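The form predicted alone is given below as one chain in structure tokens.
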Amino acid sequence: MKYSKPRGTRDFLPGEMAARRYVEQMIRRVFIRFGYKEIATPTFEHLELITAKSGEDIVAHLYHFKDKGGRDLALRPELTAPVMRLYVNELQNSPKPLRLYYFGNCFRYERPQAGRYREFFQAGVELIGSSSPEAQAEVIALVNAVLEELGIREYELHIGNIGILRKILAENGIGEEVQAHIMGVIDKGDEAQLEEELNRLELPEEEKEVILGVLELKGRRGEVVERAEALLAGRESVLKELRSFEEILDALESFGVKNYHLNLGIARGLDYYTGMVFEVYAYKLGAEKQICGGGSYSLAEVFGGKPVATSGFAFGFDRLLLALEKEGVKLPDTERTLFMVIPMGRELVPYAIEVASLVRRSYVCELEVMRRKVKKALAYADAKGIPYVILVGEEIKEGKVLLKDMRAKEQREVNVEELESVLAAIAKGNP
């Protein structure tokens, strides 16, 4: 019986994995340059940890199960909650700020489509311990630095502040649980449902107009702030939140990030965000255009820790790769096989193994292990696109091998003692 992979999952072939690992390492390098240290958490967690602040939509799409001890567990749908659980368990007393990064797979039982899978991968960071404008701005600047490093050009960075909406709702006596529900509706972009929810809350018409007006505040900084100040006139606590938000934007511009859009309609689909939020869109991806999202939040106290200011984000790694593909960014094949060693007789296999071992100290090298005739082994190398073949013949007893250029159809004798320097020159010309 032939088995197929589960719906919403993927197999990755060698070429795909080479590209994924290359991009992953580029992202890691940028995270490390900013001072972030890698952590890892379990693939599954206790169900109550995941449901505590994940938002209605995410909870509805969990993979959850009971283990043999009857415990309720869930595959992680994102990584922020597990990271903060790790922080509360292991790192609360560490010097602040903590800069942590992660890379891992996540699971949501959603309808598979382009750019959306049931098993997907995230790369992200959490900056724990500071609510300063520069700390929050650094997180956004880090996103920008990653995108520049990858060579993605056609994207938009949208920045908002969920704290403004939360303060308006709080002033109207709306508790955090209902606020979270409203934010989930806003995140879905369902205007009709939002109208229904606001009517159900029996808010004064003026308050509904202010909330809907805030959601429409989108564009360049000067224009949006001016309109926001007019709309929120007389609401001192809300205006204070707006002024704090502007301090973050000032710091962000000091980081050199100036090409952004303000979008006060961003809500995010997770319940724990409290202030600044942002999303990155790559419009060439169509409906599934979001490649990154994050913001500032408070979560440690939900998991039994002391309250601590935190900012973070996660890249949708799969969508990042799609964005690179759509923009035509060419990724180098860092696992490309440059050389192949072929023994020209069975008695020469031990010598061929020694030569292959020598080459493998520095370069990707295949050894002929199928015991094919030389002609068939060369045909294999040609089919695989291996540009250079080292033939180990009787010359090896004199300390020499034959180096064959498969593209030029030329070969020459090379002393084994000089082989490393010859191969280095070849590799330099074949980046």
Given for the second form:
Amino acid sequence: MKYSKPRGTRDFLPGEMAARRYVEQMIRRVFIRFGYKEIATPTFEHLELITAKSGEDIVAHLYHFKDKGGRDLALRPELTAPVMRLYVNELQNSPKPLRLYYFGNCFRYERPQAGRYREFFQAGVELIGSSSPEAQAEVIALVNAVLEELGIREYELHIGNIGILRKILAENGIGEEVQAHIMGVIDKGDEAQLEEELNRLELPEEEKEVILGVLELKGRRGEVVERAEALLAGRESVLKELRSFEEILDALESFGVKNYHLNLGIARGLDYYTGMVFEVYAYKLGAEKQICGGGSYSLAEVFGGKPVATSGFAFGFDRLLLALEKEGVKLPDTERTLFMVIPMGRELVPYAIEVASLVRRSYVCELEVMRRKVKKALAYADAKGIPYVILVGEEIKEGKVLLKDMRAKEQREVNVEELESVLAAIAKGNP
RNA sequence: GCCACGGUAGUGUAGCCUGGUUAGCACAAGGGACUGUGGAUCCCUUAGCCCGAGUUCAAAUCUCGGCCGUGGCCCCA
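Pass me the form predicted together with the RNA as well; I've looked at the form predicted alone already.
Expanding to the full complex; the earlier chain stays at the top.
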């Protein structure tokens, strides 16, 4: 093999691609039904856009380069930043809310492993302009709707709220920057380091215990809320956070989503998340089991826009496909060839072309172009699982072709004028 | 960036430990026998030791490095 593909990239073969397109279409249909409109942004952006959102450290995980004009550019590592840039550039004065969706490839320079590639695909939405509970709940409901539509069963939806933690830290006079740093440590799940950081902030022992206690709040809603109320007793502003979180959950339940887990230990490590955050895990997947992540955030101002409440999420499209595969969900081949036209002699090729052109106006149809003998051409159709073959022989001169059912091993003569209606009947029986 | 295991035609493999014939087999692919009818049979063809260096008279085989793959760690916007 002279050239191999770059590390962490993939070639997608025909059957696989048909399955990917099928899943992509299903996701799009659900997004569209919720009123989201597709947008697309460039494959690469200014490096600064990425670092503005995610910090300088991110550069180590980027594909970045200088173009011939000396500009620092980077292949997009995710789509939230480009979408919010687009919003700030073009759509700030559009009627609110804005419901936008995207589907695209992203690039990260990381060590490939199961469910992790250097070029991967994300599908997601941003709901811009509302901070209402129902707006926040809608994006979670949308995730749920997509997963139901796809038929994925083995997943867990975990919902958290970093507003509560932020509030406790703020009440202790801790600024937003340090808050963000603490969130990062929490996201890592390194308890020893978290203890250390909290000690460094010289928080009273009681405050530390409350913070650590909040992180332990996981489980069903009723139980978590009860424990949270006990833990946060007397802290009115923090309890207010909790109550507005509950309003989101109320709305979510109105949307019909009830099978979620609360987890107030989710931090998502991002300083622009403001309140509600959520993640979806497919436990059959192994180390890279998160198939979706999102929440409510404030990012427009980072890109020079007016602050605007936004909620959104991104699906790891490749992981969705892996999850479907692991669960044995059968995906239909949307590109299946239904018909094949075979000329029964060289002089009949022009007629065969005409017949194939006729069939191709409505159906997937292959034309024998290898100049093979009928026998070999039929063997090909058989090997490819093409269910119907149209043989073009001398009868074509009387306006007739032979229509062969490969599975039933039967064939009959059909007038070319009637072909369209005959094929329509066949296509109806072969969805 | 780190760890483990792996890499022989398009695919799956034998050979590697114990260096030594022309690197074997199956399937797949293209062609042919078979003259207007598909899973059979026979024949032919195409096609391979991941790359590089080292050891050696001699390397698919031993050593080292790189690349790639699989899984895990770190990270995961």
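Numbering follows the first chain given and starts at 1. Note that the rigid core is defined as the largest set of C-alphas that superpose within 1.5 Å between two forms. All figures in this text were calculated on a predicted structure; none of them were measured in a lab.
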Exercise. After the core is overlaid between the two forms, has the C-alpha of residue 364 moved by 2 angstroms or more?
Worked result: no
For this session: Kindly check if the Cα atom of residue 58 is displaced 2 angstroms or more between the two forms relative to the superposed rigid core.
Result: yes
Problem set entry | Exceeds or equals 2 Å, Cα of residue 116 between the two forms, core fit | no
Problem set entry | Once the two forms are fitted on their core, CA shift of residue 235 between the two forms in Å | 2.5
